[in-house]
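Take a look at this one chain, the form predicted alone, written out in structure tokens.
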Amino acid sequence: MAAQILSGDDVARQMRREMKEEVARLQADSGVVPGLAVVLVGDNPASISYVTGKEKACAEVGIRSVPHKFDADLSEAALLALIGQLNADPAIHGILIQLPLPRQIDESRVLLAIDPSKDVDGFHPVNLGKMLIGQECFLPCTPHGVQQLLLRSGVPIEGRHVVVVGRSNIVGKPVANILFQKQPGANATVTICHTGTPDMGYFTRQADILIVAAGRPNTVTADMVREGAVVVDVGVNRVPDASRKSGFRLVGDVDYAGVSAKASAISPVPGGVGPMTITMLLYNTIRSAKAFHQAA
């Protein structure tokens, strides 16, 4: 039997339809339009592409996107001043700083300056700390997107053995924390593997759900996955491909052809976790607007 495709495209479309209706109700009931400030410093092509995608997604569901675009020589002091203004602006419910930032700007200092109640990326230490102890907070978008992709695709998490490959602050650590919480849609037993793990396959073959966020193509091959496992591939890597006009193609961290023959379900790259990341950013922005205006 062919593996079920965990389509982030499909789940994201479903969630965005729900959000569009929610935003319309929020505006009709209380006159509130969720506002997201998007800050871009420099002309990094990938960052420009990401910001454009986020602005289109905001328009799709009715969120007001407020762009702030600067040359690469912007000073750290100027950026911190802007963040202070956005923190104080009641019409702005979320602040997104597109990373990476130019060398003269300390990313940690900038992220710390964001009001945690407007940290819709979920990267502020206050939100990460609340996540760790199971309190209500903004969850980081990609890990939260992985959870929603599984749940909305009919994959149960509670009581399962989840193995995470990768320990980054952006994906590996937070997704492990989200899924082991004693909460609905979680309550899993979680194992984390990384570059210091000897015989990684010993652990990955035990997974009911295998989440791979290593940042390297073919980190997980078919021999490392047990029959019937659910595999979520978070990686996005460019590999040369002379047959493509661009000269490259996107692949994940998993050998898709080999692993899909053994898995019961698998997420593709592209079209898997990627669409969920922006969707969860929209979700957090709407939550922030509702909380700020105490709207149900």
Second form
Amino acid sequence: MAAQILSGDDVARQMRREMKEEVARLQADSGVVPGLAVVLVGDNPASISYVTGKEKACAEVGIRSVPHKFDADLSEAALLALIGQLNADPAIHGILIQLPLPRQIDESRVLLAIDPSKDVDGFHPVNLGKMLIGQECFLPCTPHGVQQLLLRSGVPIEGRHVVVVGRSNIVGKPVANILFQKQPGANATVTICHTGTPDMGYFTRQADILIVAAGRPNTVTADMVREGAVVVDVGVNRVPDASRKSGFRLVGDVDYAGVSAKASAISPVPGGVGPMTITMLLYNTIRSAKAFHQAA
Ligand code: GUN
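What I would like now is the form predicted together with ligand GUN, since the data block earlier showed the form predicted alone; can you produce it?
Below is the entire complex, every chain and molecule, led by the chain shown above.
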């Protein structure tokens, strides 16, 4: 039987419809328009494309996005000064610093400077620490998007064996943490594989749900997947393709053709996790705006 497609496009569309109504209600009731500062340093083509997607999505649901775009030679001091201004700006509820940053800027110092109550990416150590101990916080967007994609596609997570491939700070580590919490929609048994794992297939073949965030095409092939497993491909890799006007196409970390013949469900690239990441950013920004104005 053909694998169910875990369509991030469809789930994101539905969630954004709900959010658009929520933003309109918030504005009608309290005059508040959620505001997101979008900071881009340099001209990395993938980063430009992500930022454009985020700005378009904000417009779609009625969030005011405020761009701050700089050349690649911006100093760390100038970026820290901007973050200080944004932290103090009552019309800004979320601050997004698109990563990676140029070499002269220390990423961890920049993330630490963001007010945790405006850290809608969920990258500040305070939010990551709260996530670890199961307290309310902003969850990082891609891992939270993976969880929502599974749940809203009817894939139960509780009690299942989730195997994560990859241990990055923005996907592997947080997705494992979110899914093993003793909470509804989580409570899974989680195994994490990484570049130090010998015979990765031994572990991935035990997965009920396999989440792949390795950053490398064809990291997971059909022989590494159990018949009937659910596979979520978080990878976004540009591979040269002369037949495309752009000169490239996007592929994930999973050999889609081979694995989709074995999986019971699989997320495509593009159209899988990508739109969910952006949607959870909108979700965090709206939550932040509501919290800010309830507290005021
Ligand atoms: N770079 C790659 N993914 C992300 C993300 O989710 N947020 C930010 N800010 N930068 C990224």
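Residue numbers count along the first chain shown, from 1. We call the rigid core the largest set of C-alpha positions that still match within 1.5 Å between the two forms. Keep in mind that this is a model prediction, so the values were computed, not measured.
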> So with the core overlaid, does the Cα of A257 end up 2 Å or more away between these two forms?
Replying inline: no
>> Could you check, with the core superposed, whether the Cα atom of D241 shifts 2 Å or more between these two forms?
In response: yes
>> Superposing on the rigid core, is the Cα displacement of G228 between these two forms 2 Å or more?
In response: no
>> Can you give me the Cα shift for P45 between these two forms? Core-superposed, in angstrom, one decimal please.
In response: 2.6
